[in-house]
Every structure is written in structure tokens, then in C-alpha cells.
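What follows is a single chain, given as C-alpha cells, in the form predicted on its own.
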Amino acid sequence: MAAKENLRPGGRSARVQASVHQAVRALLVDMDRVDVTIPLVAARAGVTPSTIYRRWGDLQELLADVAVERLRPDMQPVDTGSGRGDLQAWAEQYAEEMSSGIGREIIRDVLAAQDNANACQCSAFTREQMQLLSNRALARGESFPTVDAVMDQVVAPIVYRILFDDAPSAERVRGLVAEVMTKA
């Protein structure tokens, strides 16, 4: 079930998604992820756990649509003068939020909801950041790789190791934008 299909930008909607997912982050604060429910997120948010059910349908969804608001970018890149260290700076800041104790659980918490709109949610956040470093690049007059190719040559290789292996390092984070920048 998609959590923010024909919602109204404001009202009750908008108050009630506000505040489950405001108790979700506060109730993970305050105990075990296994240990929180829908009917205490319902009573923190003070909701009825029916409307949790019919806007999310389960706890697991409701997990990824709180670590898709969480992954939203605050902010642009920055911009260090180049396309290349742009996306350097990015990476390697993406790379240290997303290996932290906090960032794991929320790609884990994206990636395990049954509906793939929250994943594909967050894969439009980080297109969008690849895009605007791209489209500075392109107005200084320098060359940059695709989006798609930073999408596979780097962002992937950094959230496959965050998942299934150690956080890459600095210096790998580096290396991958080395890379897929001699290819522009």
C-alpha cells in the first residue's frame, strides 16, 4: 500500500501522517525497533490504530515511509568549485550517513517494506542530487559522467558494501569517483 498516494498537501492528512511519523522516530528513540507496535504508535501519535492500517496496512511499511522522510535531502550538495569535487564531497558524505548505526536501519527499514515505491522513493532523491551536480558541471563547462553511471559506478558499489560488508572507506569512496569520473 502506497502511504502518500491523493493525500491533500494539508489538513487532517497531513497532521496525521506528521504525527505517526513523529512518534515512530520518538519511540525508536526510546526503545528496541522490535519492540515497537502499531497500537504504540498509534497512542503516542493519538490515532487510532485503524487509521495507521488503512493509510500504511503494517508496521513495515510505516518503518520505510518514516526512513524515506528521513532520507529526504535537507539541503543541496555542496558546492566545492568542481564537478568532480562535488561529487566526492557527496559521495563521501553519503557514505558516512548511510554506514552509520542510524543509516543502516533506514535503508533496511526501506528495503524491507513489500511495496518498492519507498526504495524507488529514495533512488528519485539521490537522481535529483546527481542531477544538480551534473547540471553545475555542465554550466562551468566541464564534462560529467550520466547520472545513471554515477547511480551504478558509485552509488551502488558504496550501499551494496554498506549492506553486505564493511562501510567503504574514504579512500574507496574516492576511488569509485576517480573512476567513474575518467569516463565522462
Contents of the next structure:
Number of protein chains: 2
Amino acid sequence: MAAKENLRPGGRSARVQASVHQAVRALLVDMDRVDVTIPLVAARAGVTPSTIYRRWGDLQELLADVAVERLRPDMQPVDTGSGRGDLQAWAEQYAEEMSSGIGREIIRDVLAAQDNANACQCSAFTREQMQLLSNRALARGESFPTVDAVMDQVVAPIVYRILFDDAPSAERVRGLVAEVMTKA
Amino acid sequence: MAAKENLRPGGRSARVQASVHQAVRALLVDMDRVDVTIPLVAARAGVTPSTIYRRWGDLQELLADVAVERLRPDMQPVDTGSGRGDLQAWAEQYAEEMSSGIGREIIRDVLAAQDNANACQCSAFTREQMQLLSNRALARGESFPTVDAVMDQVVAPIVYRILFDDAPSAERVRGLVAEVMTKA
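Now that the form predicted on its own has been shown, please provide the structure of the form predicted in complex with a further copy of the same chain.
Every component of the complex follows; first up is the chain already shown.
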């Protein structure tokens, strides 16, 4: 039950959300994740704990909501002049960011919530980026794999290895990209 | 810091571990996961809470340890007479089990632990099964993809979709298997 309503920018709800998110991010800088509690977040955000319980339900949902916001892409993928170059640059940066300590913690927080909506939002962000690379490539007259193929053959192996195995090397990431491109 | 020592079967440590695991599984049948606490587990297992804290550190590590045991394969993969048939049967069953409510909860518990060892153990179980399918296929004189290729192109997309998207349909799972087999 993460906050899903459409918030009017600058409205009271949006201000509460921004302030609570900000408080969580600040606490996570100063303390271990296991020591963060809703009363601490509330005190830092200047709201009552019940405001947080009402909107987010519990701490895990709140942490998942904050984690998803951190996964929201804050830049356009780099334009290298070719679809293959774009995908390779994107995949290398993605693998690097996600396999960092903070990247792993964000993924873990997103998945810890009982509600699957946050996790689906993460893959929706990635799909949008892949669609953008695809549109760019097609506009240049290049071929490009389907978004589903990129998700299954590049994104999924990167994330699976980060979560369950050793983080993929840059060489392996390039191999995944090369392989999906040969089938485009 | 999940219990990693090699336990002498029937020894005191092994008996404590079996009894604590059993208590966790029984509690998870009766109550919500968020209501399970170490004192409750200890009472049910007939050990002191400090025994549990000493061995597992915290509740998340204990739940992860129990979850990994539930992921340990309890049967040989079905022998269908061909490598492709074996992989397809295995992948369909795996996707079905992992996308069930209990499968998702197990994956979540494994990933929630700070220590990555449990998560790596899950992919090690899967790798062993894939190696077994490969050995069987090669012994029949068939070709079979590398274990890495199966992990990246069949296992990873199944798990990624279960965690971050909609569970893959049986048709999509068959498509993943067909594709990795054409490259074997």
C-alpha cells in the first residue's frame, strides 16, 4: 500500500511525502538500515507517526517507496550514435550502479515490501529506457531488438547475477549486449 | 552469518538447527510472517532466544537460512529422454513453483538477509541441477548449452519476471528454452 495517489505538486500530501522521503534518505546516511524506525522518521520529517502508518502502512512499504524513487532514471540514456553503442553504454552503467552496495540495498528494499507494485515500477522504468533506445535506433534506420528481448537477455541476467551470484563483469555485460544485437 | 559450519549429523548443533528450522516452518503455517519473532521461535523450538541470536544473529538471517533449505532440490530433474525435454520440464516446473505465493516469499526471505551467502547458495542449487541435465545430455551424445548460458537465458529471465514483472507464461518459458537450445 505504497502511496499511489496522484499527488498535486506542492499540495499538502505531496509536501508530506517529500518531507518523509527526505527524512528516510537522511537517516539512511547516518545510521544502519535496521536501526531506522517509523518514530525516528516521523520526528525527522516533522509529522506524526500515525501520518506515516496511515499513508504507508509499515516501514518496509515506506522504504520500498523511497527505494523506487531512487531508481527513477534522472537522465536520458547517453546517445552514442548507434543503437548498439547506446545499449552497451546503458547496460554497463546499469550493471555498475546496481551492483554497488547502495544499488543492492535499493533492490532489496523494493523487493522486501509485500506489495509487488514497487518492484513492477522498477522494471517499468527500465522498459521505458529500453523503448527510448529502440525508438532512437529505429529513427536512425537501424534495427533493434524488442524491448522484451532486451529485458530477458540483458537486464534479467545482470540483475539475477547481482542478486544471486557474483556481479557480472563488464566483459560479460558486453557479451550479453552483443548477443541480443545479433538477433535484432 | 547464517549457520555455515559443517554440522555433525545427529550432533547437538544439528539437532538445535533442525528444531529451530522446524519451529520456523510451523509458525509460518499458523501466522503472518511479520508476526514471527525470535522469542516465539525459541519457545516453539525449546531453546533459549540467545541460542538463536548467537547462531543466526537476527530474525532475517534465520528466515533466510530456512528459506534456502526449502529451495534445496528434493528430487532429481525428470528424465524425459532428451536434453531439450529435460530442460523444458525443469524450467516449467521451476517457473510454476517460484511464482507461487510461497515461492515468492522464499525468494524474498533469501534476499532480505544482509549476507549474500544464502542468495548465492540458491543459484548454486540451480547450477548443480543444470550441470546434471548437461551431463545427462552429453552422455546421450546430444549437444547442450553451457550452464552459464542456461542461467543467463532461461533461469534469469524467469526469476526477473517473477520478482519485477508478471510471472512468465508457460509459453514464454518454452520460448526461452527453445532459444537457448538452438544455440547449443
